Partner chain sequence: MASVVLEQRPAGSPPGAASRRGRRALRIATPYLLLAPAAFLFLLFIAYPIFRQFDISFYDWHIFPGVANPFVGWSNYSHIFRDPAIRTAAWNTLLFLVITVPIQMGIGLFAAAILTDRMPGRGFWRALIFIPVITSWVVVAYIFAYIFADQGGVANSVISLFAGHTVHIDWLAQTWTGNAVIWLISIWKGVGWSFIMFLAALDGVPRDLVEAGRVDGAKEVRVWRHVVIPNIRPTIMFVLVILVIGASQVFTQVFILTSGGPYGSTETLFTYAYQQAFTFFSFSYAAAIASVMAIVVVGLSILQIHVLRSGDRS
Amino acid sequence: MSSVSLENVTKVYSNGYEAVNGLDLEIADGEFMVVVGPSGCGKTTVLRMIAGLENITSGTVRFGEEVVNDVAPRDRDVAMVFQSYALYPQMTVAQNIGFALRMRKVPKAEIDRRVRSAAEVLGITPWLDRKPTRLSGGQRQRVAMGRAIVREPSVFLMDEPLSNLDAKLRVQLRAEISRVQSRIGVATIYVTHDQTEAMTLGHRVAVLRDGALQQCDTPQVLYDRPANVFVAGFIGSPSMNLFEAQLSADGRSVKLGSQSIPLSQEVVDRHSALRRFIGQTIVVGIRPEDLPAASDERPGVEFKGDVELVEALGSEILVHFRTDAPVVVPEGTGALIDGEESPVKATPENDCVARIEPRHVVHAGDRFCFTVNPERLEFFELDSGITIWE
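For the sequence I just pasted, show me its structure by itself in the form predicted together with its partner chain.
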């Protein structure tokens, strides 16, 4: 068992494409770290560099105190679950699980014992004599897990292991992965593009964009205090509504289109850096769950929108609406605002989402009144997208 640390790790491919840029990341022994980000953000490259399957252009990867930059994958004592499961098709399930032990010349009786033990943990004992081609997706995923845990590795790597499964199975196996990880208790790095997996599995979550680390913290901190608009937009489902807004000259209210939201002294004090943006355009973030119906009489001020679409999910209603305030969508690449490169971009659709209780009656075309609690607002710089806090 060991910790993993990445220090200023950069990966530039031979065609000049920079997949990872100066990444610093510490994964403690036994910690479950989820690396999340959109497609092409470099998360799989990070995992492959830790596994030794990809050379590092610059920087250092350590397992414990040992620098492993030039250590071959077979000597790193890592186990990896691939997105495709990568089960050896000509071998049975038992042979697949025991392969790594065979390569390490573990005695046959010991291999049998450990294979059976891993199979029992994952509930795959009945299939031990089957070939992978005769297994379902979920069964294959369990075998891939078995192959990884039987090794008792120092580091456990998982590359989007649930992405090929249907939604129901994904939820089931997510819980299983969590259970297995806490049981084996080794440093685990789990790559996914699914923020629900990231939030539910990770002790900490590292959010990547364009090969650069945006924020690394516990799921709750990522949700409550996103470091920038990208994290704010990426974490949470549906994602945070981001509006272009004008901070008033006295700094005591923000104007979203024609609607004004007063800011209490407490909010202004908490976001003391707001003073620097008085009279300027900033980005205001509101989570869909922080937009209840006005008739619920929650604390806050009224905020009206024209309903575009209603999605009744049984336990809640998702109301898609529009206001006259320009909406901002974080982009993977920079966009031009007033001729300047910026990580944020106004979207033409101006589509926002609110999550309200199912008892409300709302239809497309309605002018609906929500409540906004200024205490729950997030503020970001328009140009850099960075959060405005203390």
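Let's compare: the form predicted together with its partner chain is above, so bring in the form predicted on its own.
Chain alone follows, minus partners and molecules.
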């Protein structure tokens, strides 16, 4: 068993492209760390550098106290699971799982013991005599996981292992992966672009953008206290609504387009740094679940919008609506200013989302009244996108 440490790790390719920039990350022994971010953010490169499949340009990778920068991949005692199963079709499940052990000349009795132990952990014992062609996608991915587990590695690496599966199988396998990782107790680094996977699997989640670490914390802290607009807009499904807003001259209200939301003394005290932005334009964030339908039972500040689309999901309704407040797009989603991406960008496509209870009746074209709890607002600097807190 081993911890993993990345200290100021940078990867620059021969063409000058910087895939990873000064990454510092600590994964404790037995911890499940999820690395998440949009396509091209450098998360797979991070995984490959840990495995030794990519050379690092600068920085240090440690397993426990040992620096492994120059250690060959085969000597790093890591096991990887990829999105492609890469199973040998002519071999049985048992033979696939035990293949790496046979290559290492492990005694047959020990191979059988480890294969059956891994199969039991994954619940695939009945399939040991089958060929991969007789298995479903989810079953094949379990076999691929078994092939990694059977090696009893110090570090477990997973590169988007569920991306080829349908939605129902992904949910099932998420639970399986979490259970297995807890049982084997090995430091695990799991790469995904799916923030739902990240939130449900990780003990902690590291959010990357353009090769740089944006925030690393528990899923709940990422959700409740995002460090910047990128994390706020990336974590959560649907994502946080981000508005360009004007903080009043007395700092006691914010104006979103033609609508004003008063701020209580408690909110002002909790976000004490707001006083530096009095009379200025900032970014205000509101989670979809913090925009319930207005009702007598739920006091708050009214916030109205023009409904464009209604998604009835049975247990909830997602209401897509527009206001006259400019909506902000975090950097990394394609927003451009003078040909270059900026941390935030107001856009005329003022599409917002609210999550309301299914008992309400709402239709496209309605002028609908939501409720805002000012204590649930998040505030960010307009220029840098950094959270305004204290």
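Here, rigid core means the biggest group of C-alpha atoms that superpose within 1.5 Å across both forms. All of these numbers come straight from a predicted model, not from anything done at the bench. Numbering follows the first chain given and starts at 1.
J.: Using the core for the fit, does the CA position of F243 change by 2 Å or more between these two forms?
T.: No: F243 shifts by under 2 Å between these two forms.
J.: With the core lined up, does the C-alpha of L173 move 2 Å or more between these two forms?
T.: The answer is no, as the C-alpha of L173 shifts between these two forms by less than 2 Å after core alignment.
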